[in-house]
Every structure is written in C-alpha cells, then in structure tokens.
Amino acid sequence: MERAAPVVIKDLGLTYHTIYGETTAVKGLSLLLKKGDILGIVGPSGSGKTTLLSVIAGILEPTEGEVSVCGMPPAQAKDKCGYMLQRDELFPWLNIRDNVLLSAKVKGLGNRRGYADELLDKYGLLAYAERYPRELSGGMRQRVALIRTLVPSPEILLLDEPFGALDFQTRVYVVDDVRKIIKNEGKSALFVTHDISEAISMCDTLAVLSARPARVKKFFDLSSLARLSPMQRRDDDSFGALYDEVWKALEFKKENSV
C-alpha cells in the first residue's frame, strides 16, 4: 500500500445489513488521494459518495478491502481528517471567532485563538470575528466553516457538497475562495459534488463513480488546468469538452445496480 499518499483505498466494499436484508453500497472501489491534491468525486444520486467519505473519516467500517489514511486505519486517523458539510452549521448564538474555535475545543486541543485569528485575518474575516452568523453573507459563512475545519490542523479535508446550500452566483465565487485556501494551507482534500462544472473548476483529479454498488468508472486528470483559478477554468477552451467527457462517463442508464 502506498503509505506516502494521504488516502489509499484498494478494493473497498461496504454492505449495509438491516432487518429488510442487505444493501451493497460500495464494491471493488479503488482510489488514491495524492498529497496536496483536491480529488473530486461525482456520481449518480445514491451511489455512495457520502458513504465513501464516512469510511475515510472512520465513521463506517468497510466490509472488505484496504483503507489507509495517513498510513493508518481510518479509526486511528480521525484527528487527521476535517469534515465540512453542505450547510455551514454555524451556531447562531456564538460569534464568528467562537464558532471557528469550536472544533478545536470539541477535540480538546486547547487554546487555538491565535491560529484562528491568523486564519480569519489571512482570509479577510478578522474584522467580523465579534459578529454573528446572521450578519454575514452565505459565501462568508462558508469561508468561516472552512476555517473552523482548518483550526484543528487536519491533514485531509473531506468536503461533502459544501456549496450545495448556496445560490449559483455565490457558489462560483466561493469555489474560487475555497480552492485558494486549501492550496495556501497545503491540505489534501476529497470533494464530493453533484455539479460537474464545479468539480472541473475546483479539482486536480476527478473520479466518476458508477451507480450502486459504487466503483470508480473513470478518472480524469485535470493537471492541464492547474495554473488557472476556478473562474478562469470555466472560460478555458477545454472546459466544454471536459464537461461532455465527464457527463458521458457519468451516464448510468445501462448500469446494473444492486
């Protein structure tokens, strides 16, 4: 197994057992997240994208296969991962600084105020540290949520459709901000989305999943766009052709599902 990579998955399988029977969510799935990369995950609804993140985060135990997170089993590497959900989940009764510090407090990491303020300042939010979530725009709140995820200093970010609650125009700008922050902080990230355009503009590599049980149907290397910001990628001549290729790979009408 390639220990140098933050996440290595080989032949992953996961089956849910209920009183109604068995459901195989993932079968024979393999992928690798390289250090410093943003790996995008797209797939049809219900294909196991969030299940995959839950396995990496040590929340779900795989039925078969190998999973390595920073060279360890996921259950031993929980502190290496930071999880960012679709909604910002900021507490309305806490100010922005206290919201940002909450993740570190929950993990018992002591006083991280200096680091939190450093991140807030770096990304244009320190002036809002004493304000409350209701006073910020949707895009600013998502930046706050990402900074909260960064304060405990995780090596890997697990982003589960983090822009899904935003309107289209805000999402386009926030993708720019979030990619820049991830790259500036030297993090590796898995980014789940249902939006192909968002995936191409955000990621370094893109994995297309099949319908359930999920496996990787195709990888797309987006390194040719690395020099461009997400906004610039959308205007690049290659963007339309890449979108069409991903869409064709994503089609699953002929897939057999279990």
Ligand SMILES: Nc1ncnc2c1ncn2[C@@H]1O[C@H](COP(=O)(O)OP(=O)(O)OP(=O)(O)O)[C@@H](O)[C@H]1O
The other form holds:
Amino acid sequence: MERAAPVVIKDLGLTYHTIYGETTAVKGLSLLLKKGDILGIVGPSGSGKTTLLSVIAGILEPTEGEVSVCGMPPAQAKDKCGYMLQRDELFPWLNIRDNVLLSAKVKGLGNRRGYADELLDKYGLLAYAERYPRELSGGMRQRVALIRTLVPSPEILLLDEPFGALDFQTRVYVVDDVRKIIKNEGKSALFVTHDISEAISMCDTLAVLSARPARVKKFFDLSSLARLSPMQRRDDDSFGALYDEVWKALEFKKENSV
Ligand SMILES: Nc1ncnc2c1ncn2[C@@H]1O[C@H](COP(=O)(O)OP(=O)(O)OP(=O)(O)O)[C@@H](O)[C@H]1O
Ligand SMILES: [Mg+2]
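Structure of the form predicted in complex with the ligand (previous: the form predicted on its own):
Next comes the full complex, and the chain you just saw is listed first.
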C-alpha cells in the first residue's frame, strides 16, 4: 500500500444504519489518488459518491476496509482535505474577501488575509474583494468558492459536483480555470461529476463506479491527454471514442439502482 499517497483506499465498505433499515452504500471499493493528480469519479445517482468523499474527509467512519489520507487515518487528516460542494454556498452578507477567509477562520488558522488576497489577485478577483456574491457571475462565484477551499492550504481537494448549478457554457470555461488553478497550486483532487465530457476534459484518471453499493467498475488513464487543456481535449480526435467507452462502462441494470 502506497502510504504516502494523498488517498489510498482498499476494500472500503460503508453501511448506513437507520430506523428504516440498512443501506450498504459502498462495498469492496479500492482506489488510489496519486500526488498532483485529478481523479474523476463518475457513477449512477445514489451509487455512493458523496458517501465516499465523506469517508475521505473523515466525516463518516468506514464499516470495513482501509482508508489512508496522506498516510494517516482520515479522522487525523481532516486538515489535509478541502471540501467543495455543488452549490457555491457563499454567504450573501459577507463580501468576497470575508467569504474567502471564512473557512480558515472556522478552522482557527489565524489571519490569512495576505494569502487570500494573493489567490484572489492571481485568479482575477482582487478587484471584487469588497463586492458581494450577488454582484458576481455564477462562474466567478464558483472560482471564489474554490479559492475559499484553498485558503486553509489543504493538500487534497474533494469536489462534489462543484459545477452542477452552472449553465453549460459557463461550466466549460470554469472547468478550464479550475484545472489550471489545481495544477498551479500543486494540489491533488477527487472530482465527482455526472458529466462524462467534464470528467474526461478535467481529469488525469477516471474511475467509473457501479450502481450501489459502489465499487470501481472501470478505471481510465487519461495521461495521453495531459498536454491538452480541458477546452482542447473536447476537440481532440480521441475524445469521442473515450466518451463512448466511459458511457458503456457507466451503463447499469435498472434493478440494481436505488
Ligand atoms: N445519512 C444517510 N443515511 C442513510 N442512507 C444514506 C445516507 N446518506 C446517503 N444514504 C444512502 O446511501 C446511498 C448512496 O448515497 P450517496 O449520497 O453517497 O450517493 P451519490 O452517488 O452521491 O448520489 P448523487 O449522484 O445523487 O449525488 C443512497 O442510497 C442514499 O440513499
Ligand atoms: Mg452525491
């Protein structure tokens, strides 16, 4: 087991116990996130993707299997992970700078204003530092949300369908920006999406999950596309064939779904 890798998961199982009964969300799932990589996760709705990220973030305890985050059990590695959700969840009453500083404040990391302003400047948002979320476009707000996730200096970004609320055109541009930012900042990321094109254009590797309980059904190495930006990948000759392969891997029998 590569202990020092950002995320190593071996035979993970997670069962929810509720008053209505048991739901096994994940079973026999193994995967590896290498340093500096963006690993895409696609899978049917309700298959266990958010559950998987919550285990890595140390929010949920696995029922079985081994999970290592930067060589540690997830509960001890909470500071290594930054979680970004589908909705940007910026507070409307705080200006952009205060929104960006909030996660660091909540984690008790002291004043990170210098670093926050540096990131805002680097990614074209410093001029908006004193403006409010409602004055920004959806794509800009998503960039602000990513910068907020970066301010506490996590090593791993957990991105759970972060662009779900954006229109198609904006998503294409934001994916370009976000891949650039993750690579520039030297982070590793797990990126959950329903959108196959988005996964192929954004990621270095891609895991297709089965219907619940989730396990890795097929793994794709996208390193042949590494030299291309997300936008360029969409125009590459190999894109269509890859899309079909992922689509086929994703097909699942209805009776196995939720
Ligand atoms: N807190 C919970 N208690 C009980 N069952 C849960 C809980 N959270 C999720 N589940 C169940 O676990 C399964 C996996 O849920 P999860 O949210 O991980 O799926 P997902 O792949 O993220 O779905 P989506 O693509 O719709 O976001 C589902 O059947 C869901 O109903
Ligand atoms: Mg989910």
